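Encoded as structure tokens, the following chain is the form predicted alone, with no partner shown.
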Amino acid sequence: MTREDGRSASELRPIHIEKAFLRNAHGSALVTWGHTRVLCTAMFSAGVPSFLENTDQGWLTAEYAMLPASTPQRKPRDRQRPDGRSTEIGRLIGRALRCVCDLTSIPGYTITIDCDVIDADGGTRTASITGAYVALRECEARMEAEGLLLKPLLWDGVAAVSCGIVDGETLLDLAYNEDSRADADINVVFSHSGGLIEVQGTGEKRPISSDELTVLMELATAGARQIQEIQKAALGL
């Protein structure tokens, strides 16, 4: 199957990650993923949530937002009432990164990840997770340089990708025009070592068969391997 943008069913959109994009952030990355663009930052600060006070553990949390002009019609800022979708995606980003962190390496410190969508064309949560990992690696290096790490923070990497079923076809990396009419879509978060961190899947218009799920996971696994190499190149690894 050839898609509207000319890709094959198993092909990712072009992905570019520029690290150290912002001067003031302890870690940052601008992710360009097709027409989707997300600015990811990581900053550390002294202090931890109350439930971690007087423990030997630090914390990592994440926030996600879509800027007003990221969509064709202006999206209002989340000022008075939190956006439920943004909150849910922020929690996903935090969970994904904490899964590969040893938070005992930063006792008394909190790292905050911010992912701001500049331009949305599908896959913003997977782009956010992918870019946030790069920003966090840079933040870790900054903390190490300042003598704030007791030991390495990250013991594995994180990459995420979407896949779905559109017009009966299983496709990797859905753009918005595909996601908006998909029969089913799945977001998959992988560790660099190949383990599954989180799978979010929904049959939007019909159930997903076990055979289809197998194919979707195969597509996602192959896509995540490619994304991992892009992350490593951005980090100079």
Ligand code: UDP
The other form holds:
Amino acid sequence: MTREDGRSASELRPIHIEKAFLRNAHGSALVTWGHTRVLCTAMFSAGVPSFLENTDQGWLTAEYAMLPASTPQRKPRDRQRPDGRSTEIGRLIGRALRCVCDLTSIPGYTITIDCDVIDADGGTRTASITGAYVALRECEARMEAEGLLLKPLLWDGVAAVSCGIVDGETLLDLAYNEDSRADADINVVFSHSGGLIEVQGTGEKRPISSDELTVLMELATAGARQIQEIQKAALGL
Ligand code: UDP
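Since we've got the form predicted alone here, give me the form predicted in complex with the named molecule too.
Below, the chain from earlier opens the complete complex, with every other chain and molecule after it.
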């Protein structure tokens, strides 16, 4: 099968990350991932959720949204509260980043990550996590410069990528035209040191075998290694 955009099965879409995209944000990154584009920001503020009051740790939380014209049919704004999908993705982004944070470095503070999809073509959650890590690094540096960090916040990096099975073929990094007809669709979050942070996988049209899962995880692992290099380049590391 040839992919509509001419990629090989194990090829990522072109990915570009522009750090410090916004002037007012404590950290920001504009991620361009093929035709998908997500603006990720990180802002710190004093205060923690009530369950962390009077403890030695701060908090990190995340929200995700798609702008109205990010999809072919206008998506109404979440005026009341986010839909189930956006809530689920926001929680995924927060969990992924908390996994590599030492929250005892920011007692009394909350960092809020916002990921806003400006153009959607599949893989928006993995682009969000990947960009949010870059924005969070910038936010960490800002907090350090302001004397607010007791010790380093991030002790590892985070990168995420999707893969799936389309027409019987295992493919890395599904675009929407592939995702929408995939037999199986898996999103994998890795630490830069190579550990697994989260695997979200679904046999959409049929159950998948553990052999297929092994091949998908190999594709994702190789993809994530390339993505971390792009993140490091964006961060000047
Ligand atoms: N999508 C859409 N409208 C929606 C939700 C999704 O057009 O309300 C499209 C969009 O291109 C998105 C893709 O479907 O990137 C795949 O959505 P999925 O829920 O699998 O998440 P993603 O792959 O973006 O993380």
